[in-house]
Amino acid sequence: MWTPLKALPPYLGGKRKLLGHIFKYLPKPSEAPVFIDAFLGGGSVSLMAKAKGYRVICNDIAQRSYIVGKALIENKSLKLEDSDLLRLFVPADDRSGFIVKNFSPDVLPKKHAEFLDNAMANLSQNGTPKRWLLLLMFIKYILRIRPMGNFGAKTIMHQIADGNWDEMNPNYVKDVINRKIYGHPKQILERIMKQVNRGVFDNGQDNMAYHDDIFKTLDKIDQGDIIYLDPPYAGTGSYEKALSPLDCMLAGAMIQTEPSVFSRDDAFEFLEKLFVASKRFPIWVISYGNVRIDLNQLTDLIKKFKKDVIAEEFKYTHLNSLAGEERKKNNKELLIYARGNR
């Protein structure tokens, strides 16, 4: 794996394995300098576009993804140091205890929840310019503590808290050991800090991250040469539900986020609306899942807007940890390149 990608959170539906396919037909930055990533998600496409030298404009309505954009896509040189990490452990006066009260022991072991409450309080007090990097580190920390990266597994967390190792799924035991969940938080953070810092670099461009509904963001963007569209896929599980505990911890409150309109079974009207809003951008790259639409149907829809279309499909499981065996067997990723307005 390209080392800077390790700075990113392992979000569901990430595109790391498809990066070679996504970029293979695209012109160089000298020919098409501005790359728009309309649904930032885990950030792998934007980070690769940045590394290739494009000026990257990315967007996501989810705070967890916007943090990635601010920490790694906009940021040119700011990196974390050991002193930044140590400040997180200074006892904070106004710890809310929110994470302990709401997410321990079902979601996180108590010692990790207590650390996060203290660290988040310190972060809110200090107003450090490294805030986005630290928040990214917290995201990676939380996802690392979770067994197998699954927020739905609660029994295993109680077994860990009670020390009932003989009752645990052997695969979870191995995962717990590999993640060093029984180690001190500082040990885990030191490794994560190195990963995050490796994702920081300057590509000589003024890159930008937006945090808004995609249709509002597209109205703000004056210029773009390539737009990458990877909306949530119709008929699939929603990220808002799967990652709700993480979103609440970042917000410091129990929030309810409505699932994306793009996840709904009737999402095609919004998909077509997205294509209308994107028509002015010369080159499109579209990723999509085949749960509710096949390659021919998606291609026909895109040909209403663009004349030159290349369409491919790959074996690819969307939301692997949530998908059933039948869906894993049949799921494919649809990938389309399009240019030339009609």
Ligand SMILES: C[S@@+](CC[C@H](N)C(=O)[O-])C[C@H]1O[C@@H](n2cnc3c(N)ncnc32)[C@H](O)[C@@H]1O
Given for the second form:
Amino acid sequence: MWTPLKALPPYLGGKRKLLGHIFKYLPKPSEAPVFIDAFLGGGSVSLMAKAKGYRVICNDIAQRSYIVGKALIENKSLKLEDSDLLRLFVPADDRSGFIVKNFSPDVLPKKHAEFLDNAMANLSQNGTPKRWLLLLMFIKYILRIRPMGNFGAKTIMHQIADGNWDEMNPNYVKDVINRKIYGHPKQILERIMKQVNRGVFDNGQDNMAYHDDIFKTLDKIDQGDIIYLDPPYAGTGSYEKALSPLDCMLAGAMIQTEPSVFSRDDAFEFLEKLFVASKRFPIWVISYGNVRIDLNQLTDLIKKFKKDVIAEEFKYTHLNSLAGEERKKNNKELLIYARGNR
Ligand SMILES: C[S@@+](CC[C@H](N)C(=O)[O-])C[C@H]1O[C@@H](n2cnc3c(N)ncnc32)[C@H](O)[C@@H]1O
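Having seen the form predicted alone, could you give me the form predicted in complex with the ligand?
Okay, now the whole complex, with that chain kicking things off.
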């Protein structure tokens, strides 16, 4: 794997494996300088676009993704140091205990929840730009303990907390050891810090991260050559539900976020609205899942707006397909390049 990608959170719906295909037909930054990543997610496409030298404008409605945008896409040179890690362990007076109270032991073992409460309290006083890097480190930390945002299985957390190793599924035991969940938080952080720092680089451009609903952000952007659209897919589980504990921990409150309009059953209405709002950008790349639409149908929809279309499909696994096991096996990732306005 290209090492800067290790700086990103492992992310449901992430496009790391498709990066080669996504950039395959795109003009170079000298011909098409501004790359818009409308749905940043875990950040892999923006980070690659940044490395290729485009001026990247990225956006996501979720705080968890905006953090990636601020820490790695906008940030040109700031890196974390050992002293930044050590400061997180200084006992904070105003610890809310929010994570321990609400997420331990069901979601996180107490030791990790206590560390995060203390670290978040220290961080709230840290107004420096390093805050974004530290928050990214927390996301990676939480997802390391609960891989890929699987916040469901409570039994294993209780088994870890109680030390009931012999009752635990042997695959989980191996996994716990591999990911050093059992280690001291500092051990875990040191590794994550190195990964995060590897994702920081300057590409000579002023890159920008937005944190809003895509329709509002597109109203604010006046220039763009390429737009990459990777919305949640109709008929798949919502990110807001799957990642709710992570979102609450970052917010420090039990927030309830409505599922994205793009995950809903009437998502195609919004997809079409998205195409209307994107028409002024000359080149489109669109990723979509085949749970509710096939390659031909999606191509026909896009041809209402753009003349020259290349359509491809790949085998891929989507987030919690609602369509059952059989359908999951047939999951495909649809990828479309389009240019030339109608
Ligand atoms: C499929 S993921 C993007 C994955 C990303 N391309 C990657 O490689 O990691 C979809 C993202 O869209 C975001 N999203 C959902 N609804 C949105 C909206 N109305 N405006 C902006 N972002 C939205 C979600 O928060 C999620 O991060």
